[in-house]
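What follows is a single chain, given as structure tokens, in the form predicted alone.
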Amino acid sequence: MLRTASWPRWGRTLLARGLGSRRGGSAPDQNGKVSEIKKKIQSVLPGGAWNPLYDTSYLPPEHSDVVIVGGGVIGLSVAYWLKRLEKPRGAIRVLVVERDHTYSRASTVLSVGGIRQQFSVPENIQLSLFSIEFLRNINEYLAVVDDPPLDIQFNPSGYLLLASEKGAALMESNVKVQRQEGAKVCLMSPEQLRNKFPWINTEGVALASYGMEHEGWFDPWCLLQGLRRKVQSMGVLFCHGEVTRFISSSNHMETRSGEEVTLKRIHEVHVKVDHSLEYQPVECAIVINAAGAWSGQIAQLAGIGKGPPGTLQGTKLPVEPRKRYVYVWHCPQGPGLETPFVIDPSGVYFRREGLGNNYLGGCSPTEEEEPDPGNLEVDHDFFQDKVWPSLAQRVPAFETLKARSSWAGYYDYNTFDQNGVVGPHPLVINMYFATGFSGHGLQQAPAVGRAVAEMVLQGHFQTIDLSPFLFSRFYLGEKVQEHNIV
């Protein structure tokens, strides 16, 4: 019978003592015993080499203090900060479970790689300011001895947001908040806009905001691989497999109002590895749900949302996959090397891609136009009908563009308020969330990873207070109103 992970009864703080989920003696003792057994077997077998009959290196360990479901950039960031902030070194055993080891469907690598501070919610601005500092000094964080330095190809061209007469007052209000948080953003009149970017048609534009510092775009794949390389050097374990089940225990209690609630604690994660019909059970103390577009399904596996409607137990994690298209086009007469990341009032966005007169962009569909997320096929008519007309209206040179390529990727879309979900679940008390960012998870991943690690290790947010992003807001009906969602 498996021993459950030790854990303070009501505490959120993950103490070194509470983290220990291994049976028996310490890891060095166990390793010593295994070594002695190997020596004895070698002494009686011909040849002398230790050749186990079956390779089990692909299996996850039987015990891990923390299991992170999802090995994208957010899951890896959580792993990084857990190991970086742990005391003493080597105190925490971290396992990352990722079912798509090629990352062919991962939101991270299919992103357009932008980072901006031009949000309306202070916490979103703070997250991006922290993350840009991380990216600008990436080799101070992710350097690995004897490996080449990372080059994430950061392009500091900034974001240019355009507002119609209807949206001008809101843009002014947003910029005021951004400046209060330390972001360097300027407002531009249509005349100033034409002077700086003469290729823009300012018809219908009443005001523009432009990020003068710490905005632009970078290579998402490089960040992903840099984080993966670093956390492996820090001792983080990886498993290519799928989480199929959680084993948990329950405690029933009554609130002050007399409502009975059930508290759950996950003790074991079942991981089905590739090319196998069986699963490997992993005892654990903490589970991090960083499964991106599929985090809602992982929450359901843990029993979240399976209760009477209108109750905390019946409140689901409102995160689902939404498909988004990205198109690449060529235009020799286009805006050129000084092109910022432009967001039009219509919702269409574009930026320069490389140095060869190529551009990429797209537009989020309306609720009525949402495509089937069951595949990653691209709708080329959407570009012709919805994207290109707005591009050509805003940049007349784009009337002669030639479409080159396209792809589709997933948003981990929070249907409640399109903002991230960060921190513990109030009833499944050892499941933590890092998901639901609805398109801005990549740019905020370094800060989100630290926030989750702080909550796990210290029991509260320290660097940035992300209390508005807790799961409980779904039950309370308290939306985080972010006006700058792209």
The other form holds:
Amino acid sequence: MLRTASWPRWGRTLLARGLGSRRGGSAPDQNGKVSEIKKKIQSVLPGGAWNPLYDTSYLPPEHSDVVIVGGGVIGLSVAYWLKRLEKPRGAIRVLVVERDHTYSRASTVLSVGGIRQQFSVPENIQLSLFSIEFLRNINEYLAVVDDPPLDIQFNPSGYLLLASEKGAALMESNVKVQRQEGAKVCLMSPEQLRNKFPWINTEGVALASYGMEHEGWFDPWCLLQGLRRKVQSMGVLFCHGEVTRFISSSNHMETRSGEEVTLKRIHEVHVKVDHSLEYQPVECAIVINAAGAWSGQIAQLAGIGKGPPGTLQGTKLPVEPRKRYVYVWHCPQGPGLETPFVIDPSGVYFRREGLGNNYLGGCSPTEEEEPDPGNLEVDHDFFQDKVWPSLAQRVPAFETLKARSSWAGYYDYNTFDQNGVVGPHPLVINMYFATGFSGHGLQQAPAVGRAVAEMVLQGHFQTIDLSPFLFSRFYLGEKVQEHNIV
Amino acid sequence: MAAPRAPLHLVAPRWNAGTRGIRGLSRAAAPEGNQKKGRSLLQFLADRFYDVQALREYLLRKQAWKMHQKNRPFTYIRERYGPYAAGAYFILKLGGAVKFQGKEWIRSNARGHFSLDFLKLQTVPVEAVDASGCAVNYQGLDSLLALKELQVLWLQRCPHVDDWCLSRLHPLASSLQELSLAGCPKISERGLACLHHLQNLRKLDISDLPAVSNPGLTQILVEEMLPDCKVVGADWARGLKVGQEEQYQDITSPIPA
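After the form predicted alone, can we look at the form predicted together with its partner chain?
Next comes the full complex, and the chain you just saw is listed first.
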């Protein structure tokens, strides 16, 4: 009699438990029983706020093999390549921590979206060439069954770099490097330039280089969404929160020459939930710092740069946010459909936006007049004083332009040499960097993601050798000189 | 002018449906929302069984791989008979037609067979290629770009010709005189913008491109960009219709003055 009475109850609780676990830990509250049990427990244990049946689905998991700090295009690309290059399926668990899931301040979506091969460092050219191949075959790389194909709205209009007499020799040698690496770039004299683009004023231009193929601009939001969709389908976990603390252990060691070295290893990452004081420690084996403009802060949290200056311990990650403005203007007499992405010797750039004679562009301010990166407000005087005069000088039609709108975004600016930082930290041995690209992170993200994933999984670079971009260059003082930074 | 005709449709409307899907996603549409629509049994199974999911992913990859196989270059023919024969062989294999300089058009028959006599014409350049409806893609253009004397290129209704392909046509700039892109579902105004490299172009057909957002405006801009070129767009009929309607309204509306 007793047995028959207890059976149904067992069955029901098992069923309830089964349902609960399938929903990823959300509280099964549909048959008021659970709340009844909760009340009972509370009456037995008065005073305690202990809540055993608690919805924790918004918290990150307690363990993850790789934690990627930053869910921008670089972080997602690292996640994608980690999952793609892992040998057995589902071998590693990857967690992406993103602070702002609307991406309102993320550099990815606030960028102009250009891609070019006209760099001076061979590695940068290779990164860009790999990325353009990725973007071209994006529907093979990021194909998800049953989802519509992606259209990244690539405008293959090319980049037109102008050089003054002073920069002409440098441009020539750069183009030689670019051609060696396989970029389709041609040099143009001012005469040829006038024939091809009659709207340009060639005064002060000695030489121009023009990308025939593989260059242009695309929709960054679409790439981000495509990566997100694909990465989600591959089983990467997402978490909306902020990394506040790293728990690490130190190991004192001695080199062969008798020097004492302290090696650190991160064991736990504390992820603070948005709008709350609650945090979740995530045990992890590898942390990837892809926090873009804020990666300097993340590095500091991990104890990088805390030490006497001049030593490897005291070398900070020299990446900081820099505010850059983008202005949109309308000019009915402006250049037509053939307009490439033009970069003036003065640093001012512009490109066509859509078909309605709209253009967008901007300029990087000088080191002295760098704006405060605390907010994303736009300085309209900057356009009047710095950008417009150069624009009107280069394209006379722009004298009658009408500014339409503007926005500001951040560069993850590497103050040391304006190039990316890729690979592990020499002392904090399980923190890997993928940051500091100073404005060309979006266009190189697919290749950088692959390079970092190779470094994590294989221990060395395979596809593109990025060893000049390792962290140790800051300590050794070896700058990677890139001349074409805009 | 002639009476307004219905717009000339070279393409079946299913292409329109496909491209609308492509364009729809690029904007802020959340990917989760798209998944929920129209769930089929196969999707149901794929969500619950890893085997089904893996099989479907494999089939998707295989589709792309087939495309690659079709467009791979014929290296052997190229080394043995030269680039012209290799290009012609590539196009004929895909079901298109080629015309060597001073010869007749060569076409494959209904079964896809064609005579290999053209392999003897090693030094005769190819002057015209009709790749209408062929599965040429970016990779396959390699074979076409080797035809340096190509004057006429028809790429009508090619399902895999996209903006990336158009950006690759610049090596043909010195010879190409006629280009037809009518009915290609993936070509948009962004790709048309880089046709300005083709300065010798005399005739360009950009009619019925479903992915172009503003066909009328795009045609005007392309005409401005290529002043020596006759640009054909099917949109003239639609433009005419709108104009007449406006005229009609003008007549009926009471004139205040």
